[in-house]
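Here's a solo chain for you in C-alpha cells, the form predicted alone.
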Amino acid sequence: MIVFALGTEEYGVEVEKVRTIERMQPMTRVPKAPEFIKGVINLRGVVIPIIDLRSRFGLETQNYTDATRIIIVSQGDYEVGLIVDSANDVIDLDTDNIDNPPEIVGGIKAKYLDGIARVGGQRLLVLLNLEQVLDRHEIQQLERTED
C-alpha cells in the first residue's frame, strides 16, 4: 500500500495501481470540468486529469505546500492524478487486518472506501475504492470536454 494523508487521516491505495508520485506542478484548467478536477498536466507526453481529493470528498480545502503530492494512479484503461496533502510511506498489509468501512470516516462517505486497515497497535488506514473515486463517467465527460 502507498500511504498518503489528507488532514489528520491516513489513506492507502494499492501499490499496483500507482504509476508515480509527483510534486505539485502547473496545471491547465479545463472549462466546464467538475470543481474537483483541478485541470490536466502533461506528464512525459501523456495528458492526465488531476483530481483534488479534498474537493472530491467535500473536505475543507487547503493551500498546497511543499509536502503536497500528485499520485498518478491507473484504473482500467485511464490514468488520473490525485492531489493529496502528503505521500510518504509504503507498507505491507495483511488482509486479515482489513475491516469493512463504517458509513462515514473523517467526513468521507462509505462509497469511496474499500475498508479500514489496522496497522500496528494504534494506526488505522482508510483504504480507497478507486473505482468510485475515479468515476468513469466523469472522466469520460472530461475527455469529451478536452476535444
Second form
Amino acid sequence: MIVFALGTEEYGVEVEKVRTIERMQPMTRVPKAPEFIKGVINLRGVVIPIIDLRSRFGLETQNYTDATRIIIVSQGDYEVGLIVDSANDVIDLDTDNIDNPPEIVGGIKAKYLDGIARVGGQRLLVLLNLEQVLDRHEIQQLERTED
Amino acid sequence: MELSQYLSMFIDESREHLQAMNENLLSLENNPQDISIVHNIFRSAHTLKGMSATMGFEDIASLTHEMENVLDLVRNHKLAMDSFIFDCIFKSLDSLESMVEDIIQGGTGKADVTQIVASLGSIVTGDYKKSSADAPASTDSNKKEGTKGIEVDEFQYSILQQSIDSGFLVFFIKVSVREDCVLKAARAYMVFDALEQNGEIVKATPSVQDIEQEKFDRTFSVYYISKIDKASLQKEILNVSEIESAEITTVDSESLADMSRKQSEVEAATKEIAAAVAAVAPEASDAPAAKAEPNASAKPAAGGAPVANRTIRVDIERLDALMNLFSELLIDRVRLEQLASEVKRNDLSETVEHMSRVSSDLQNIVLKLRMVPVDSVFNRFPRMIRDLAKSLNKKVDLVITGAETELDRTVIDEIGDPLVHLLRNSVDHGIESINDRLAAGKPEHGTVYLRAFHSGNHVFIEIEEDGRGINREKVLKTALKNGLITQDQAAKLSDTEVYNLLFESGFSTADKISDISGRGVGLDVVKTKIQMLGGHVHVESKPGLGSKFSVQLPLTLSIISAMLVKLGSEKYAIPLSSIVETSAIQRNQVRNIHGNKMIEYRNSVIPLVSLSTLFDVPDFKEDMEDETEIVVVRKGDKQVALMVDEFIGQQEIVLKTLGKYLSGLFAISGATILGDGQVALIIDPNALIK
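Please move on to the form predicted in complex with its partner chain, as the form predicted alone is already shown.
Up next: the whole complex, starting with the chain shown before.
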C-alpha cells in the first residue's frame, strides 16, 4: 500500500497500481473537461490527465504546497495522476485488519472506498476503490448535470 | 528448445526470402539464361528450408526441398527453365507465402501441397515434358501417367514413417499387367483387392481413379503397408491372372525419403518415351548452358555470398520509447538554455548551444528511424502485375521509379491495399487488350508506371498507364443513372470533375464487374482510406492516351504540421491541413446576424467563433481587442473563422493521444508536447463546424 494524505485522513492505494509519484509540475488546462480534471501533464513523453482528488471527492480545495504530490496510477485502460496533499509511506497490510467501509456522514461517498484498515494502534487507513474513482459513467453523469 | 522467441525473426526472414525469390524469379523470366539468378534463388530457398525445418514447419521445409531439387538441376545445367517450370515455382512460392501467412495468424503452417509437389517432382524426373511435348501424339493414359509423379506427400510420408516405426512392413510394389491384357482396370482392381485384404495401400500411382478408368499404361505402383512378408505378398499378387510381374521393394525409414524420387526416376526410365525425352532434355539445356557460362564464371569473382543488408531490426515500440525519452531530453535542454541565459557565463552558453545543435540533429535521426522505403510495399507489385496480365491475357510492363522514397512506417502499413486496388484498376480497365492496342497503333505491351517521389512535406505516388483513358461520356451517363449528378450539372462539369466522380461510392463504369476490379467499385474505399491517412487522391486522363492516379500522402502520421496559437497564456495547435488562411480583422468588420457573429470573407459570410469563449480561457477575451487575429478553417466546403489571441507560428508537432480517460473531449483531438515540455492541445476544427 502506498499511503497518502488528504486533509487529516490517510488513504491507501495498492502498490501495483502506482507507477510513480511525482512532484507538482506545470499543467495544461483541458477545456470542457469535468472540473476535477485539473489538466494534463507530460510524463516522460506521455500525456497524462491529472485528477484533483479533493475536488473529485467534493472536499474543499487547498493551495498546492511543497508536499503536494501527483500519484500516477493505472487502473485497467486508464492511466491518470491523482493530486494528493502528500505521499507518506509504504506499508504492508494484513487483510485481517481491513473492515468494510462504514457510512461516513458528510464525508466521502462510501462507494469510493474499499474498506478501512487499522494500522498499528492508532492509524486508520482508508482504502481507495480506484475503479469507482475513475468510473467514466459517473463522470459522464457529472458532465450532464453540469450542462 | 523454446522456439517461439525466434518466431518473429523467422517470419520476417521468411518473408524476405520469399520476396527475394519472387523478384529473382521475375528477373529470371526476363533473362532465362542467367544462371547466377538461379543461384540466388537456390540460396534463398536453401536458407528458408533450413530455417523452417529448425522451427518445425515441416511442410514448408519439404516444399522448399522439392523446389530446391528443381533449381539444383537448373543451376547445374541439367534442366532449362520453361514456362511450366516458372509457373510451377511461382505456385510453390504462393503456397509457401500462404503457409507463412498461416503461421503469422497463429497457425501451424500446414497446407496440402500434394499437387505442387507432384508437379515439381515431375519436373525433376522430366515427366512433365512428356505430357507437354508428346501430348498430341500419345494416348490419354500416357499423359495422365506422365504428369503424376510417384512422390508421396507429407501426410503419406508420415504414415509410412509411422508404420515403419511401429513395426509394420512397408513395400513399394510395381505391378505390370500382361501386354495382351484386355481388362486392365479389372485386373488392377483385383490386385488392389488382394492387397487390401492383408494391409493398407497408402498411395497409388497413377491415382486410384485413373486406374479404375483404365488411364494407365501397363504398370502401376503402390506404397503398401502390411504385416505379411515379401514372398507371400508376391504370390498373392501373381495369383491374379494376366499379371506379368510384381516388383516388390521393402522400404525402410532411411530409404523412404529418397525412395520416392528414385523410384519415379526408375519408372520414367522404363518408359520408351523417356528415352526420347532424355535425348531432348540435354539438348534443351545445352544451349542455355553454353550461353550462361560466361555469366556463371563471372559471378564468383564478385563474391559468392549475397551482399548482406547492413541493417538491424528494431521493434517499433522501442523506437517510440526512444522518441519519448528524447522529448524528456528536450525539456532539460530548454531548462538548461534558460539557466545559461540567467547565469550568463560564456562557457556554459557555448556548451548549451552545442548541446542544442546536437540534440536537434538527434531528433532528426530519431524521426528518420521510423522511415521505411516504399520499396517494401512496391516489391510485391511486379509479381501481381505479371499474374494479372497473364490472367487477363494482356501484355503489361511495370516500370517502378522512386522505390527508395521513404515514408513513415505507419503510413507504409496502410498504403498497400489502396495501391493494389489502383494498380489492378489500371491493368484491368486502363490497358486495352492486345488486339485493341494494335488496332490503336500502340505497341503490344502496355506500360504501367509506378512512381514515388518527395515533394515538400508530402510523398506522391503516381500510377500512370498508357491505356485507353477514361470515357467521359460513360462516366457521366453512369453518374446520371445513379443520381449522383443532375443533367444541368453534367453539362457544366470539367473533365477533372467528371473523373473524380469515379471516387464516389457505388460507382462503376465497367459494363461487367470483373473479379479483378470494377473501375469505381472500391475506388471510393481507396479514397476513404487515403483520406484517413491524411492524403488526397485524384485522377487525370487523356482519352486514348491513358490515365494517371496521383496519390498525395503525408510523410508521417505521427508528426503533422500545425499552426500554434496562443489564447492568453494557453497554447493550442491547429492542424495546418484544415487551415485555409490566417489574417486579422478589425472589430467593426464583425456583423451580428441572428445573434451570431459573422464576418465577410472573400465574397461570402462565414461564422466567427470565439475560441476563448468556447474553451473558457481564464485570462483572455477577444472582446478586449480592437483587432483580432483569425484562422479560417474548413471542413469540406464549409468555412469558419476562429478568433485567437496571437500566432506563435507553424511547427511540426508530434501527435499524442490524451489517453482513454479523456476520450471524447469536445473539439480536442489530441495533444502534443512542445519544445519546453509543456503540453499543448490540438484543436479539431471539424468539431467546430456543423
